[in-house]
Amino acid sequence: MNILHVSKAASFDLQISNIAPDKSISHRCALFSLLSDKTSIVRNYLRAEDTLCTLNIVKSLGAEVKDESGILYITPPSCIIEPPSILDCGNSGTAMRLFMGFLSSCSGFFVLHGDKYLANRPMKRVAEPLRNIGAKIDGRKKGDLSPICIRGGGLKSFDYKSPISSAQVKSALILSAVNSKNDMPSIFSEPELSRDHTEKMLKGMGADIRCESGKITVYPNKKPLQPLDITIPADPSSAFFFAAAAAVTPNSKVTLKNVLLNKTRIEAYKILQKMGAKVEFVKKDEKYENIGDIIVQHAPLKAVEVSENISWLIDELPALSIVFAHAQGISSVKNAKELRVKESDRISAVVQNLKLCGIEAAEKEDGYNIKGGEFKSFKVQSFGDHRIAMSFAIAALACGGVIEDTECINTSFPNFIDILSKLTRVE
């Protein structure tokens, strides 16, 4: 077990350059190299433990993988083989839900699995609307658990209205309709728009779907789509890390170098403005996706609700408990029941985490309550979630602290810490 220990920072005003590439669109330009028939190029490629093993699994399924001077040129096979042993998605969800997406609509047989975190994540909410279609997938807890068993082919054209907004999902389902051998088109609609990085990147490579009303049509490939040609930009997710310590540190500044400018993705950002931070967003290309740099600069802080957008919000919320617990007054989170099945329970590790550091905060079913206070020194627990791991490594910033088992951290963000000792000492 990794344990962490995060000095209290003095004040700073840091440019950074190196945040990790973006996440989820690094998973998604490995799995969607696979839609092609042509040699795709990915640039700053994201060498974290999750997004490698998406890169491993799209090998499993035939591809041939060149890594050359920092650049990958994938070359998808001609038919997806079955490959002979476990599929492993690692501590990653979004691998997973993805991958049976679009493994339901290949011919043969898969099994994913994960470590012991994603093996206790919920997969029912994409395994179920795949077999409504055709798909044979089974697992643990009859489907809902993996390790998850996929026979892949012959899936039929839906019109889906998930009852959550969930990228996941959505792509998910979209990548089966996509590689589908239907003539029909499928359609997919969700209570609000959710980080919609599929839709625009198949779309660049040339797959038919549109957008509009609030319902997504797809049609299937009648040939394979466009290779990529992409330089991943820096994951606005990762970056918030920062944004959040110079929030919350007096007299602080920070310049996020060339991050993804998505507006699915800043909205965390977006509520440090309204809690009443400084931020200016510096837009310099939008060839695939906006891209460029973020300025956030320490102000007073007051409380906000959080109800809204939450979907925009997930991955963020938990950095952006530190920030409320800076805040003069009682900020709330609302409508995130979603956050109880990521890495961990969020909401309930949020909490418990605060009432260690001195701050008080109140568990709900779909969120909590958190007052603003004083830190105290701490120890806590990051439950095996890199963004718990990274939360409470910023709220030490206030106090000086200790996290456990830190290990995590490697699985989206491995230069964390090194980033973070730019602004403390961290041992």
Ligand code: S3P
Second form
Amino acid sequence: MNILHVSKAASFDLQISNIAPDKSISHRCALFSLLSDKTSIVRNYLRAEDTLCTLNIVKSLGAEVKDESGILYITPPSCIIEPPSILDCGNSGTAMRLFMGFLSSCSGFFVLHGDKYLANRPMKRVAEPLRNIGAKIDGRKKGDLSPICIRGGGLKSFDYKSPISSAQVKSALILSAVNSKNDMPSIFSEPELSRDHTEKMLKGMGADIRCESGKITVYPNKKPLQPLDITIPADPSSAFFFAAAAAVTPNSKVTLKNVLLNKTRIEAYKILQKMGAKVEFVKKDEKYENIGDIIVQHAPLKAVEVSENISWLIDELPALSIVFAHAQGISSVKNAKELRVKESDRISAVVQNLKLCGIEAAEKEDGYNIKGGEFKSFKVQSFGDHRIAMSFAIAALACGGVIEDTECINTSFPNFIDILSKLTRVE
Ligand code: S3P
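Complement to the form predicted alone: the form predicted together with shikimate-3-phosphate:
Entire complex below, previous chain first.
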């Protein structure tokens, strides 16, 4: 088991240009390349455990992947291969759910599995709507838990109103519709817009997808899509750990270079702004998505209530909880039940760990309350969850701390500790 010892940090002014590439977009680049008949070119693909699992699955389904000087050339097979062994999604819910949608539309038999954490995450949210349009999906607990077995093909169109705002559910259904062999359009809607990379990227590849008044209409492909030619920007969710570090460390500032600025992904930075930190967005580029720099500077922080746009914040709430613990007053998170079914139960993990840091925190069914206070040196565990491990590494900058079981950081941000060591001593 890896144990991370992090010392108290002095103030810093740092420019970071090697934040991990965006995880959501990396997964999609690998998978979506299967929808074309030509070679996709992907620069700056995230080489972390989760997205390497997706790339391996794409290879197992018949794609040829060449890595030339760090650039990936992904050539799809003329027809998806029925792999002789299980497809390993590792720790990645995104991989499992997006492949469930895509493979339901491919003829063949496929088995998806992952690690012990993924094996306990709910898949019914995708399995059920896909079954309703004719997919044959099974797994443990009546198809809710992996291993997930799929016999794909022969899907009907749908008009599905998702009860939750989830980009994974939305993407799975859109993929099943784009790749379906029937002629009818499908319609998807969700309570609030979740991250929209799937719609944007597939439209960029030439798919007929129309987004109007909260409804997404997807027309099945008549012909293969255009290949991708993309440079993946830095991941705003990974960058946020260092934004939080600058916000809570007196006299500190960080410049995060070439970050994805999609509005569904930068809400946590807006919460920092609301709490009093100085945050600036400098847009530099636009291809498939807006890209630019984010500058975050410390200022005295005040408590905040977070109850809206939760799906735009879901991955950053653990790191935000550390910022709440530094603010004046009691901050609260509501309507965030989804946190309980992420890589760990993040409501209970955050509250349990903050208490070990000497911070007053109360668990609620759909969120938590956190009272700003004085951190004391601590030892916490990650619960096998990369975002819990990295959030508490940032918490340790205030007072020194130990985080146990930190291998999970490699699922999304393998150079996190290298960057952290520019702020403080890390062993
Ligand atoms: C993701 C969607 C989010 C997020 C996850 C990545 C994606 O989950 O938490 O880390 O790439 O589609 P939801 O399905 O809850 O939106």
